Amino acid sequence: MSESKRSTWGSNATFILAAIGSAVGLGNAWRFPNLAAKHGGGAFLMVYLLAMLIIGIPLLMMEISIGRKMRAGAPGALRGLNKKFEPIGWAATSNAFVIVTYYAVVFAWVIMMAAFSFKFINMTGDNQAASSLWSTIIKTTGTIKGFDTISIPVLICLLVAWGLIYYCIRNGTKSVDKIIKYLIFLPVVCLGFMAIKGATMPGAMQGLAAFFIPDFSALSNPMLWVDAVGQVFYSMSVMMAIMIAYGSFLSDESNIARDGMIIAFSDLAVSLLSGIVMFTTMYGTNLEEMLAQKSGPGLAFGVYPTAIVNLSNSGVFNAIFAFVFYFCLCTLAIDSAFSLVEGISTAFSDKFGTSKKKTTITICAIAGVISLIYATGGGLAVLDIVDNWCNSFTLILVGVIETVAIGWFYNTNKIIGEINRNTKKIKMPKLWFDIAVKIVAPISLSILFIWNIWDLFKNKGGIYGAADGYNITSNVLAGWAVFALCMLSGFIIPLFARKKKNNGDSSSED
């Protein structure tokens, strides 16, 4: 795509809400409050803000950076700084791709629970009824079976999911313009509301001292700091394909050190609105063992329904406070699911020179007919075996080769200068994003990386969620081999791009 037809964003602050939206997620509400839960709450927070800072600001400023200087989608923005550099963008991409199979289904199970919202109107006290509500609509065995069975009401809000994601993005820049500051400033409402009614409820003061308050041994815990790092390199969306081609639709006019500060504590913020309101309200309803102890689905669809039965005597009250919180997740879920697509679509678009429109439908066909397999009664076991690839091997591995690449094979100064291009008073020191690049982020990501493999095969015997039934067979199908096809993407795309042009098709870059 030339960079005379590519589009722009409406204005800089359209750019900043949507890639406020593409890192706010579903993690700041479920996968930070129970990490500071598990790691001495204040405690985490400290190391969470140092490495946002040290590392988080500085890789989301070079993947904006990089966008905009070679207004590309990942892999041709890479390819701009060195050809031998495109695969990593390709391996990022296919990644993101598969995140987004499964994350429409996590969409749509936010979408289901808030339309069965009303449900809770009689379960006021009945905290089997509650948790048990999602896995009885998902039809889940739980296990590698029942993939011959699908939830019809999962199955009508995954359509939904995906009508919604495309809807969003259907022409590109100037569809996000025009719904992205409701998408952003809805869920602050519904946290706003829900950390109210948390806070006046009784034990909430114990739940907000527990979130702040340091507890200083936690910090010789090595998985704190493991977990803290993670959780940074997660949340920023950065090495998914997303900021890069964010970037690339920013004006020259644009300010990047500015705007990543922006993104990156309004990313905080949310967070610690989330924890505010899962603190108060798990130690207000007597649950505060269990925000420790589950993350994710589990804790939003199985803990959080016990909590919202519990919080008065009223179910039509606990019954529209159900519908807030998930409608609340809808709202953080939905940035952060066409985000994903958008960063596919315009790698794709940009190599082979295909109509944006016309790649994203594609793309969303594709995908959409893929997370089917979500939706069946094995479902959430597969889900589980490919999230836990994708976030702790490829995502990991992905952001080591680019922090070297980048770091250690190009001329750092150019980036900085793109950074730093339209500021007067905040900048990117040179020093601390050297730092950062080539040394901090690097090996932090590699002990990362390195930590996963130690776990699994140290501690799990090399097969993931063996405790839960899962088996060799479903971790080489739904796990390595999902990490390899990510991986070796980067040879493989680029291999049928030229095949492609070799063929007569002009249309395709070489």
Ligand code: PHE
The other form holds:
Amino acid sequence: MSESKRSTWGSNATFILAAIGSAVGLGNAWRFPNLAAKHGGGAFLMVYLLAMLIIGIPLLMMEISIGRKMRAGAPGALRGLNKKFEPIGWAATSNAFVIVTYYAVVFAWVIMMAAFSFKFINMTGDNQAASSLWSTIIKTTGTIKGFDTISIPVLICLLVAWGLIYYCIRNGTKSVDKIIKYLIFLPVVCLGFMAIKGATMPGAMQGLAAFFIPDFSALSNPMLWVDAVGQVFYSMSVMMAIMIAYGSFLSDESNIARDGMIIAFSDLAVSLLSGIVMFTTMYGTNLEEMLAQKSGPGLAFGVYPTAIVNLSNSGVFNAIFAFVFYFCLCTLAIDSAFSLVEGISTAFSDKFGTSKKKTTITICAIAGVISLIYATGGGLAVLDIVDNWCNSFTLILVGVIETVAIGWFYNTNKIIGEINRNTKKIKMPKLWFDIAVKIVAPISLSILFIWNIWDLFKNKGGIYGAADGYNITSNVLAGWAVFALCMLSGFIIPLFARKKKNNGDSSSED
Ligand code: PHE
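Mind sharing the form predicted in complex with ligand PHE? What's above is the form predicted alone.
Below, the chain from earlier opens the complete complex, with every other chain and molecule after it.
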């Protein structure tokens, strides 16, 4: 860990914007509104806010502060706290690697839809054509077959996606410095434009009422609580090796307590703005019942195009709106995608002593080749399975282990000291931090993990996506095996590092 050569953020604002860029992603646009629609609007918002305050904010500050304290990416920083913690950092890093292989493909899809938005010009009122546009271009079978076919538009957009990701992160913090302000500003402008259109539609008020007014009866549904905790965790990009790496480039003078608050509330603000856009446009086009049913790509590529072609009688306006929407998703996705790459390359270059630039190219190249699988006819099904395991199992289990390790086997006073080092006004109180890291986070994440296992075995008969024709082999290969590899990577990767050290070899082995 060559501390003297470690790069730093150009300014504290760059760090804050980069962390916001990572946190604010597709999840804000297509997961948050769906959960709010499913769980009684304002009731979900309240629980989300609570979960963000109680668990999200302390965990975010914890990760940033251990990065800064140890001046290393996730594995190195956790190793700095206690040698035995290193594998937790590798599990998070490996999971981030798996996630970026498919996140890049999702990014490619939104680029593709932005490029094809002119097609909406001739689709006014044609729900059928609009809702099938995406699936006809990506040529998916929706099942575990068709790996010998590949969609050329997706392939081209995937190359563009990887090119853009690499371009943004090629010189680490230095290149992020130049573009990050646009990547934060542009989606907010796009969302603002869409919110204004949405708010002037006939059903807008009903939509806003459904989003903000709490249906208190929803609070008794345990799934609301499970989903709120999961969304806070996912949305704030914690336990993904990202925030530790970002923290490791921070100056000693930065105020983590204040910056953590800014990051968390900015993330929430974008979720709320996306919620306003989704609720007003879906109510305005009488598609409101779809909002609670569909999330993720199904919402953005299957349902939302139908809303777009019913927005107005002008095909040109609808097409412009489509472009703004998909362009907005591009700007949301890119900084989350490159934050994953940065988290991974920081971990590897710290451990193997390889140059940051070479490590970043290598990671983009390997992940780029792997991501081709999702561009094939069977890719969507594989993506669905991998995504389910990454987010419902690996991420959550890493969260449990990391919080137990730090909360119970490390002196949390040292972390609180690091968080509050440069703050006078806003301080992270010891009680709040300890309750969050030692008790609430491990317990709620364990419940989430157990629930996900229970749901898979009891409700789904042990096979995820059986209704869509996924079989046990695909679950084992794309789900369980990937999960096991991520969890064990912390015991495998250090062996390579040791071998490299023994050989005195200077070439990169990652
Ligand atoms: N926080 C992102 C979101 O809400 C999720 C994410 C970030 C996923 C970084 C992967 C990597 O969409």
